[in-house]
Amino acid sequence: MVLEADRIAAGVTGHTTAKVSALHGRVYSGLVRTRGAEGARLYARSQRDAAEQTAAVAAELAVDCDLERRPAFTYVTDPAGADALREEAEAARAAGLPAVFTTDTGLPFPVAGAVRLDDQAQFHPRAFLLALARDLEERGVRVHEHTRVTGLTEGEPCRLTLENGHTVTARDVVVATHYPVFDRGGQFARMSVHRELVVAAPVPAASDPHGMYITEENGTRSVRTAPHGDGRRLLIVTGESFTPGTGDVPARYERLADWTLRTFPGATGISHRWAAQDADPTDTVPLVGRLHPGARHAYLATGFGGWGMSGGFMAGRLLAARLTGGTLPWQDLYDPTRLWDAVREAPALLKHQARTGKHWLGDRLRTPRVESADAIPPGTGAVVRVDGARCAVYRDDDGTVHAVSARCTHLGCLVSFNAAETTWECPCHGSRFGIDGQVLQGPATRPLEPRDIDTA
């Protein structure tokens, strides 16, 4: 049985650029400090079977997702950055992957070096997903949409509370909510959000760069294309990440834009546009397993860190397995309830969690931007202090007022307006929450109280 909260394929998955691809970034060499030259091979092998089991499964559907075979590059146009790209190649080859180090790619521009990385793949991830979805009801799965959970006790059977009321018993709860709803392995502690804008542009099929693109640069800047018809193909083009809850995201909007159609002589107009977000582990690696130390029935996958396409493929199989009573190689890497590495962790992790204090607390103690809620214009919405509480307001276009409380029901951090999407932000662990406190997206499993408030 499938609980989702929302509609399948709509969220974060919904939302994926969905690359399929071994190449994560720069992450083998920083593998093999971490875990090791056996850990990186481990590595490899896990995201490598995760790929080509997706095109097996979208062939034995023979489901039209638009899926394509790509090569796959991680650059940089900085010169400085070259050498780092070079260990990143020799690391990945060492790890089992035929990767090479080049400064020959199909992007419009020169690059300063790249690894690159032959026969990836690319699709339509809501075609493949619900495609995948059909089948398994064929096969007796039930899935059930607009179905929040909001409590689990484990024991055997396990017992999941739901958010109308009723509850549902299981021999094994798998808890794959992105960014866990519950936390009883310290994953909260271990785990950071980011969020990253997307726009797309139609461009002539002689402009495509024929390859999946990704740098670090200028707040990361990832590029693909898809079928689009008429002779073009969709560019798509994901960056300026940020926190939620932070920043000026319609100003990010511009720049990921101005950016797009620079770059791209054949972009002539921005089509689309649409934001994602991705949990990242301080460790780099995803945590799929047991949801703590003492669990026998209850598992995890999350921290994929803006791969889910086939980390989420590597933690159904990985899950699969442990619920079979079979193992995999790759178990204990993934393992959640592995131990930290106390040296090359600790600075990632304390950095997450200065930044979660500073908001917890900083954000309590700043003066509101806005005095009172008759002074947010229409369309937009602001955090302020009514009778001595924070209130979160939005003043639609007619003039209506919508205001709730501006404490984040998870661990009670304080939300932020997001003007390019309408909705309130979490800048501790990304809940996400409509202008009416809907939850949007967790941890949270609550709505934000309403607050009724007089304006003039």
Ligand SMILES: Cc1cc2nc3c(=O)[nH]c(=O)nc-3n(C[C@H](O)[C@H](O)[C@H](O)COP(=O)(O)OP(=O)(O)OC[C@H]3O[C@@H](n4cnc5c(N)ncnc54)[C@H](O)[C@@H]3O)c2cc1C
Second form
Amino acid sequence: MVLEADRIAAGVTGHTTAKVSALHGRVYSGLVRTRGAEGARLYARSQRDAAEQTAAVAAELAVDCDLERRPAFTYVTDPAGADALREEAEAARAAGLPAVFTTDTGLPFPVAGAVRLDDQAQFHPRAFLLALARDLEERGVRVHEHTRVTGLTEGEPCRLTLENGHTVTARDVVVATHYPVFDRGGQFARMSVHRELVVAAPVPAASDPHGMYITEENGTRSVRTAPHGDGRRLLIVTGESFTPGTGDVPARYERLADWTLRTFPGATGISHRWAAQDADPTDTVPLVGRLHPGARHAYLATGFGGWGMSGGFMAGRLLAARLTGGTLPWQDLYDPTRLWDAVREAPALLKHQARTGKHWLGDRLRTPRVESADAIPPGTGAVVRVDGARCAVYRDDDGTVHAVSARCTHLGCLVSFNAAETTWECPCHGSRFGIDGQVLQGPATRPLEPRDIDTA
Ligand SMILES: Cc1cc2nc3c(=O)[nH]c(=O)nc-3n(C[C@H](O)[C@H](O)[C@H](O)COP(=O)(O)OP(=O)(O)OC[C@H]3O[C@@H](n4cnc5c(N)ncnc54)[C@H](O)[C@@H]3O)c2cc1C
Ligand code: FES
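Next up, the form predicted together with this ligand. The previous block was the form predicted alone.
In what comes next, the whole complex appears, and the chain from above leads the way.
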């Protein structure tokens, strides 16, 4: 049974760019250092198998999901980064992938270096997943949409409490809610969240660079194209990675759109834009397996770090094996209860802890930038102090004021206004809320509390 808070395939996976690849940025050189050569090999094998399985399932179900084979590239334009990519190509090759270092990418600008992995794939994620869900329903799986889970009591059986007051019992439970809504193994301390913006622009077919690209430069740029329907291609560009609830999001959209239109010949206007976020474990390896060391029937799948297409499929296979009494060779690699490398992981862990601490405490001590709800112009929102408490106040275009508590219902950090998406976002673990306080994205499971305030 699938219990889905909203609609299936409408979460992060409905907004991803859906490159299905085993080349994940610069993951292999890092893995060799943190998990050794064997860890890197298991990662490569599990992700490559998952990518191939995705294509095999699409073919088996005859899903019309625009699946196209493309080479994947990780590139840099700054010559200072070229050696790191040489190292990555070598590490990926040693891990068993036929990766090569190159400067020939098909992009309309020179690069200082790139890792290339041929015969990867891209597809339309919703078309694929909706067909998969139909197939599962035909096989007897029940899918309940608009069914938010708010509690889990482990046992035999496990009990799930739903927002609508019902209870579901199950022998085994998999928590696959993106950022986990239940933290029983300290995962909140070891996973940060980054949000990314996406813009799309139709381009002539002749402008298609014919690859899938990513660079860490400029706060990340990721590029692919998709069929457009009128003979042109839809160029899809993501980037401007940031912590949810921070910074000037409209300005970031401007930068990304500007880069896209300047960089790709034939791109004359942005036709679509959206945003999504992913969770990054401090050791870059997804968390798939037991929810905590003592868990017997509760499992977790999260922390895909921007690579949840192959990662999600890998997780499905790994958990299916565990639930039916089997094991896969990479079970320990992804185990959420694994021992973490205190030395190598420490910088990422400390950075995440410091950022969370800064928001939890620092945001409370800081004087709000806007003095009162009366100072909020129509169409904008801000956190203001009302009777000593922080309120998240939005004034709509008609002047009506919508006020909710600014205290995130997850662990109490203060939310901030995202002017590009008209949402409240929490910088600590990425919960997102509508202007009326309803949960748009977890880990929070309860809405922001409504507030009655007097305004002029
Ligand atoms: C901009 C962007 C581009 C990306 N591009 C790529 C790419 O090209 N290739 C790649 O491999 N990866 C990519 N990723 C990463 C990938 O999209 C994610 O790793 C993946 O989609 C995460 O899947 P998920 O199942 O964990 O989360 P989701 O798809 O969000 O699924 C979680 C589901 O749980 C539901 N839920 C939440 N809380 C509850 C609750 N309390 N009760 C019931 N249901 C609940 C949600 O509504 C949601 O439907 C990208 C990520 C971003 C942000
Ligand atoms: S998401 Fe954790 S405190 Fe808000």
